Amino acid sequence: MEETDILVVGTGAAGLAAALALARAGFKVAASGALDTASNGRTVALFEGSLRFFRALGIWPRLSDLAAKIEAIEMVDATGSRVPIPKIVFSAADVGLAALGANIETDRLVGRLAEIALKTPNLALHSELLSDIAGGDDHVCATFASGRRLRAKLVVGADGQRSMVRAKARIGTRRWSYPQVALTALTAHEKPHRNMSIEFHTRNGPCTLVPLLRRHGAEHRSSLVWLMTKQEAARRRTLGADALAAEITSEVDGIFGAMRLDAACGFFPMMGMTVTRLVGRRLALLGEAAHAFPPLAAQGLNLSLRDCAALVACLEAARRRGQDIGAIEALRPYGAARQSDIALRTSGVDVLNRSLLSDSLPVEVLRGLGSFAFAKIAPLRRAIIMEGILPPQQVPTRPARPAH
C-alpha cells in the first residue's frame, strides 16, 4: 500500500493550489480527482491577496501570462430604485496598487496548475475518483476506483459542493437556493474594456463583466456572469449565440458596443452552503466543500485560497511542535482561524444578493446611503477596498520553507 503524509481530494483550483502549497511547505503529498477543464464560460478574479499566495509559493510567474489586469471595479445600480443610487467606482489607485486583481479562465488555471504540479517535487498527482475512504488511529486509508489504495496520515477534503470526503466524515451542512441562474460566458465586443470590470445591480441580480485578455480574432473580450430568474434562464437556454449575445448587449447598455459569444456558455443554479465543522479526526475540508454562494463580488476562489494559506500555516506549526498533523488537536487551530472569514463573506454576499431581488422602501434606502458613502467618503471606499481584495487573513508573504 502506498503512503503519503497528505492525501488532497478534488483536482480544481482550490484542491491543487493546496497541493501545492503543501509540497512546497515539505509534507509529502498525494492529489487526486478528475481534471475539469470543459469551458463553460467559466472565469475567476483573483485578488490582490490571491496574487501574493500565488507569488509566494513561487508559480504566479507560471500563471501571469493567462491573466487580465483588473484595475478598477465600478457599480452601475439598475434596478429602477425610487431612491437615487450612485455609481461606485473601486479603483486599484484609491489603495495605491497597480492593480486590484486579474481575471483568468478556470479551465486555463486548472489546467496550467496541474501542469506545475505534475512537476513538482514531493507531489504525485492522480486523475483516479476516490470510492471509499476509512479512518484508523493514526492514518486514512483511500481507496479508488481502480483498485489502488493510499494511507495518509491526513486527508484534505477540496471536492466541491457534494464532497464525498465531508459526506465519509459525517460533517453537517446548511443550505439554501435562490431563484436565479447565473449564466456564464466569454464575450468579444468592439470597445476596450480599459482594465474595468462593471457590473450592473438588476432587479434579477447583477450582471458583471471582467477583463479578459485579447486573443487572435478578439481584441477586446471580458466575461460575463448574469444573474436572472430561473423562467429567464430556461428561455435564454433555447436562443441561438447571435441572439443570446443580443440580449447580453442590451442588458449592459451597449457600453462595449456590439457583444458575441466567444466560447460555451453555462448555466448554473445559485445556492448558498455552510459546514457545520471544518475539521474532524485526520480530516480538514477547503474550498467549496466548505463554503459555497453565488459568484457576487468574486470572492469565491479568494476565499478557497485563504483557507489554502491559513491550512498551511496550521500544519507548519504543528509539525515544529512535534505533533501529529492529522490529530483533531493540531487541526482546530484551522477551523477557527477561518470561521469569521468564512462566515463574514457568506453573509454579506446572502445580504447584497437579496437586498437586490427586495423592493422594499427602507431597502432601497439602506442601499441608497451605503453607495452615497462608499461614493463620496474616500476613507471608507479604501477600507471597503481593502477588505475586499486583501483582507487581514493568513496570507503568505514569502515561500514556505520545509523543516529540516
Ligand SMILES: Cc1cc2nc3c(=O)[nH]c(=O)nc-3n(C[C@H](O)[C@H](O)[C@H](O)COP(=O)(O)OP(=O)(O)OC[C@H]3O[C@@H](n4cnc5c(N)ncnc54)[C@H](O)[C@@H]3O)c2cc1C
Second form
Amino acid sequence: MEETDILVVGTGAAGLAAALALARAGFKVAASGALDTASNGRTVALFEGSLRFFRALGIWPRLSDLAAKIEAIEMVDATGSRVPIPKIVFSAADVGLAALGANIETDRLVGRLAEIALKTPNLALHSELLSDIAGGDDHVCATFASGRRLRAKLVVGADGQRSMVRAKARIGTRRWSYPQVALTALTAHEKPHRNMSIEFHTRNGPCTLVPLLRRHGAEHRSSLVWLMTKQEAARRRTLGADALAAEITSEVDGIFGAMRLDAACGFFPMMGMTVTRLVGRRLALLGEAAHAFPPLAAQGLNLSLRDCAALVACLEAARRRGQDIGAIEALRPYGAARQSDIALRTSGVDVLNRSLLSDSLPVEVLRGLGSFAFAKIAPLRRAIIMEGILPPQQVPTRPARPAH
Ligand SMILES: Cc1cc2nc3c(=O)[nH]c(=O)nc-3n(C[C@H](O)[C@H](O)[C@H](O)COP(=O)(O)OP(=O)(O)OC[C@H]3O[C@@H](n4cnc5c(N)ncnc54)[C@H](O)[C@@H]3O)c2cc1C
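Now that the form predicted alone has been shown, please provide the structure of the form predicted in complex with the named molecule.
Complete assembly follows, chain above in first position.
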C-alpha cells in the first residue's frame, strides 16, 4: 500500500494551499479530490495577510497575473435607516499600503494552485474522492473511489462543508441558516472601477462589487455578491441575462454605468457552521470543513489560509520535538491556536449580517454610531482595516525553500 506523511482530502482553494504549504515545509504529502474549476461567478478577495502567505510560499508570482488590486473598500448604507449612517471608506493609503488585497476568480485560483501542485516536489495530486477512512495505531488508511488505498500519519480534512473526514471522526457541528441567498456573477460595465470595492448595505444584506481584471475583451469588470431573500433569488434565477443585468445595474445605482453578465452566475444559500473541535487522533480540519459563514467582509478563505499557516507551524514544531505528527498531543496546539480567530470571524460576520436584517431602532442607532466613528476617527479606522487585512492571528510563514 502507498504511504505518505500527510493526506489532504479536498482540493478546493484551502486544501490545495494546505498541501502546497505542507509539501514546501518538507512533509511528504498526497492531496485528493475533484477539481472544481467550473465558473459559477464566484471570486475571492484575498487580503494582505493572505498575499504574504502566498509570497512566503514563493507562489505569488505564479498567481499575481490573475489578481485585480483592491485599493479601497467603500461601504454605503442603503437600508433606508431612520438614523443617518455615513459612508465609510477603508483605504490602503490609510495604513500605508499600496493595496488592501486582490480579487481572483475562484475557479482560476483553484486551477492555478493545482497546476503549481502538480509541479511541486513531495506532493502527489490525485483527482479522486475519498470513500472511506479507518484509523490504526500509527497510521490512517484511506480508500478512494477507484479502490486505491493509502496509509498516512495524518489526514487533513479540507473537504468542505459536508466533510466526510469530519463525519468519520464523529466531530460534531453546530449549523444555522440565514433567510438569504447570495447571487454571484462576473460583470462587465461601462465605467472603470478605479480598483475600488463597493458594498451597498441593504435590508436583505450587502450587495458588493469587487474589482476584476480586464478579460474577454471587456475593459471594465467587477465581481458581484448580492445577498437577497430566498423569494427574490428564486425569481431572479428565472430571468434572462439581460433582465438580470438590468436589475444589477439598478441595485448598484448605475454606479459603473450599464452592466452585463460576463459568465455563468451562481446562487448560494447562506448558512453558518462551527465544529466542536478541529483536531482528533491523526486528524486536523481546516477551511470550510471547519467553519462556514456568509461572505460578508470577504473573510472565508482568508481565515482558511491562516488555518493552513497555523497547521504548518504546528507540525513543524512537532517534527522539531521529534513527536509523531499524527499524535493528538502534537495536534492540540493547532486547535488551540485557531479557536479565537475562527470564533471572532464567525460571530463578527453573524452580528454584521443580522444588524442589516434587523429593522429595530436601537440596532440602527448602533450602526449609525459605529459608522460615524469609523468614518471620522482615523486611528479606529486603521485598527479595523488591520484587523481585516493583516490580523494579529496571522502566523508568520517561513520563507519558501529554494525551488527544486
Ligand atoms: C458567494 C461567496 C463569496 C465568497 N467570497 C469570498 C471572498 O471574497 N474572500 C474570501 O476569503 N472568502 C470568500 N468566500 C469563501 C471562500 O470561497 C471559501 O472559504 C473557499 O472557497 C472554500 O474553500 P474550501 O477549500 O475550504 O472548501 P471547498 O471549496 O468547498 O472545497 C472542498 C473540496 O473538497 C472536495 N471534497 C468533498 N468531498 C470529498 C471527498 N469525499 N473526497 C475528496 N474530496 C472531497 C470538494 O470536491 C471540493 O473540491 C466566499 C464564499 C461564497 C459562498
